Amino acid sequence: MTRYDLIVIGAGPAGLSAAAEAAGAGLRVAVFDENAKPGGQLFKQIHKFFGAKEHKAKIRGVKIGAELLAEAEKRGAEVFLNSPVAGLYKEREILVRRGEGVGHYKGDAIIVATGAQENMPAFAGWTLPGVMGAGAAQTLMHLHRVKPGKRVLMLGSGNVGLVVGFQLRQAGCELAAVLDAAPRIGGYGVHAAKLARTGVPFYLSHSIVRAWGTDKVTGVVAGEVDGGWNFIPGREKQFEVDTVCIAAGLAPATQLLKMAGCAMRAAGADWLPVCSAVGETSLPGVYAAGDVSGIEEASSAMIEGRLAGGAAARKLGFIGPDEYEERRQVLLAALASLREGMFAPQKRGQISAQTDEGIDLSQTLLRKGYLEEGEVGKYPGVKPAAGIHPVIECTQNIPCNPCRDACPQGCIKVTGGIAALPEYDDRAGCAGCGLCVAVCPGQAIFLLNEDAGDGLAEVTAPYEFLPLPQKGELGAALARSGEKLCPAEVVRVKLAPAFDRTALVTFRVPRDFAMRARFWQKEAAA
């Protein structure tokens, strides 16, 4: 048998934000995963995360995940690929699948941090080829370099379902449309819209009845459900594609936690550990960290695996009370901040009508992921001005202020909490610099000139897809709904280091789009 301080289940975000924290006030750590390759679902996120400078705003999850890889490791930590652990026994001991045999190890302390697993409906022709969850397309796209499909229609509409389905559409598959059984969309309306712009339907109160194909799926029937979730009799659609996509939810990994005899406490249809405020279970010890002890963004899951992984260190005597209460506060805070906004853990279920501004809520937003051209003014990053301004379309209560950061002439505010709806200050002033609209996790942010000359006007808008538009190219300009308005010319494509391959098109519109045209697509050859 062999011992450490401290043993990580998981090398996901709360696995290693907790073995790097750990290792750090100088425990012994080892960290053991089943995959092959460390991070979790994070070498697996091209997109920018949300929140706060302290929660690695506006930083790609690829990036985040190779950082908390080099920081473990260089504190020390031992990270074992290919090993499942196949048992968590009640005296802090585990049995690890190592190749051919099978190893025993003892820790002073345990840190669970398995994640989530995705959950998969069942409908006629749910086990052909073709037919996977979410996560799995996500692995075969950036981890194996591998197209899912060419044409793919998405079941799930809450965050997980939207930001897979851009990034389908970023790696040449055509998103047939996006469904959901729930009557609303379930994610952010910055990851519906930006999706929706480029032409991606969504039907909301509708699911699959049955997939049909032979060695492989060739077409889906949906159909539109009422309110028990009951299909309505002749209310069907068919879509002819070849790969469905399955973002149902996930459900904690908890067994291991209920193989150690932890208590569990219903949460909904889950079964979740309970904790203390720092993670450790009903066995001294024994901590919970991730989505294991909840589902929460990648954000928490890092927060709550330093919390657990500083906790160990005090329990064990590695660190003095008032070094860990300092840093306690310190993670607890900015886990506090993460959890504020209308998506917030403690208001699920709950729907609101209105921004914590009292601003009414799109409903064409959350029915079909867009703004209607009437509502954008009434929030406060939409402001008419002279010259070249930012126009913020952040509609929703979201902890996230990169933008306010970003601006060098702090035309933007984010004021009244991290959930605050970004406001535009116009005495400030625009520089036309872009960074407000490259950092923008939601890509919800556009520069606007609307007066470039000749009746026309210049709209500059986030574009992460390849082969990048030149200068002179010919294309449409798109509505938010996806709608072609008109044609469009690209009169500039710039990149730089500070916005992390997200580049800015700027594209020139008759003026009377200006406050309509906010995608760019290149015409299809005739």
Ligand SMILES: Cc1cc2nc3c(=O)[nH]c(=O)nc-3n(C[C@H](O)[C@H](O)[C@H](O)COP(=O)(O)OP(=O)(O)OC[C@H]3O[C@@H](n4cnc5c(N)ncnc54)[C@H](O)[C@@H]3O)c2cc1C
Second form
Amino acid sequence: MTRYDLIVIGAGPAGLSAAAEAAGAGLRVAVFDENAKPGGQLFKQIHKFFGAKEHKAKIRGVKIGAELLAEAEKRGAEVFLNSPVAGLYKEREILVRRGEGVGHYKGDAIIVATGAQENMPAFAGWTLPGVMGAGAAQTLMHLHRVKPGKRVLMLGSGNVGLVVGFQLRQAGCELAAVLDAAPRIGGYGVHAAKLARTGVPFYLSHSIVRAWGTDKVTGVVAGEVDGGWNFIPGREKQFEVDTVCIAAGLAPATQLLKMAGCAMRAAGADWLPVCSAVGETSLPGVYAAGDVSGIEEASSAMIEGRLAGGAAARKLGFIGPDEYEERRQVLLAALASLREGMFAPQKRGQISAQTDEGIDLSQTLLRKGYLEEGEVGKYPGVKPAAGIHPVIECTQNIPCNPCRDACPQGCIKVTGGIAALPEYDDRAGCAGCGLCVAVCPGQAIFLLNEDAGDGLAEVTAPYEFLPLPQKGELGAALARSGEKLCPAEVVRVKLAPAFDRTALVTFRVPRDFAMRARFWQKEAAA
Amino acid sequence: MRLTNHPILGPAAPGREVVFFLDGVAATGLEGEPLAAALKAAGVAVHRYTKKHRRPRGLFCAVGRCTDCVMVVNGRPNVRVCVTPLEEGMRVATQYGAGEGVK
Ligand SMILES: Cc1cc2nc3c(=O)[nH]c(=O)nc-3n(C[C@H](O)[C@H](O)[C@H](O)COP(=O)(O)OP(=O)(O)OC[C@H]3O[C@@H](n4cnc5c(N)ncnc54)[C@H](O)[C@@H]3O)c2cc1C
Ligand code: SF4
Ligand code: SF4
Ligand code: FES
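Hand over the structure of the form predicted together with this ligand; the form predicted on its own is what we had up.
Okay, now the whole complex, with that chain kicking things off.
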């Protein structure tokens, strides 16, 4: 049996961060992951992340994963791939399946960072080929570079459903609709708005009655549900699709913790390990970090991993009490700042009517995925101004502030905690550089010049699709709802290295449409 | 169905095209990609039929967890093709039930 100071199970953001932290303190660390690629969920996440600088905001998930792996390995952690851990036993021993054989390892400390599994609701026809998890669709598109299907229906409007829905559009798939049995969109409004403006309809209080097809899915019958999630007769809709993606939530992958005998507690529908603030379970020296200890985000998983890694280093005497305490306080503060805002874990299940600033939350955003034209002006990021200026359509308290850090002119303020709504300071003088538009992970910032001459206005919007429009190309301007407004000519397409593959497309519309046009759509060839 | 270019990931790395056999018929895929990806790119949806009710199954989790995608590969049944790299000349067959009667 091989022995390590620390064994980490799972090479996602939590596990890699734990390994980096502990190896940095001098521990001999082994990380085991069942996948052929390290990074856990991160290697499928090609979108820019929320958060603040210390949480790696505005960086795409894939890149964060690569950075973490490099850090852990540089510090000497050994990462074993294709190595599912099949058992975790008292005395901190693990059983690893490797190839046809098995290996036994013992750790003086163990960190379980196994992440989460997708929930799979059963409906008639759910086993038909063409029905797949949202994670499978991501794996196909981003790791194997194959489209999951031509026309897809997404079940689930949490962040996973919204993000994967957008990624399907980026891969050139059609998205027939996003369905959710809940009466409100579960994920961030900005993620929903990104989809809605490309013309994707949302059906809340709807679920799948059945998927049909003989050898594969060819269509879906969806139905409206009442408050108790029962189908209301006569309220069915049909969708012709060849693929159904399920994003019905994640459940912590706690099998190993349960097997080892860690004390568990019920939290809603899930069972979570009972943990200290640094993730130590009821078994001394066994820690849980990341989604396995409660579904959150990669940003929080990374901090939880570092907390657990540091705690293991302290426990085994690799770092002194003062050094440990100082680091612990910094990490706990960073974690607390992420847990601010209306989507914070402690607020799960609660319904807020207003933002922390006391502004009514948009109900249309929660039901249809977009802001009503008449309500946009209520939010502090939207102010009329002469000349070029940003319009920040970020209207929910989410832990995010890279827009503020991006602006060289200091036009954007996020004050009083990172979940505060961004505010446009019209005294600062926007230079029209577009950095705020490009960094915003919610793609919620637009630039407006309401007086571009000839009664026209110029709207600049983020664009992450192919093919890129050409200067002079005529297309259509779409409203926040995806509704077609008017023809629109592209006057500029900017793609600077600092934009990290988010192009900025500037198009011209009649002035009356300046506060309505939010997406430029290529006209289908006749 | 292949994503040769992508707005964020950029152009796909060129792979080596190889021939494999699906139920005896020649098809092509990229060497080293999961067999399931090659099948998806070729428009194949059904991987197997269940034992009792003969219901079709295809790719579901794509990461080796659910065993929905198993097929008969080089004569061996119950191979999870989503985590099996494609090799030149591989013989892949739709699996019926537990793969009884496989030669
Ligand atoms: C579509 C989508 C979009 C997201 N967007 C964001 C975002 O914008 N910002 C953000 O902060 N977060 C985002 N997240 C959430 C984030 O990806 C997760 O919260 C995060 O990855 C959790 O990290 P983890 O290390 O706990 O688990 P994971 O990333 O799930 O990693 C766990 C690892 O453990 C391995 N494993 C599990 N069991 C075993 C075992 N028995 N033996 C060996 N290995 C095992 C798994 O294979 C996996 O590699 C998103 C998630 C999804 C699905
Ligand atoms: S366009 Fe540039 S100057 Fe104007 S608000 Fe955005 S980041 Fe600031
Ligand atoms: S506007 Fe600012 S706070 Fe809102 S999502 Fe964009 S970057 Fe984050
Ligand atoms: S699709 Fe789940 S194991 Fe292959």
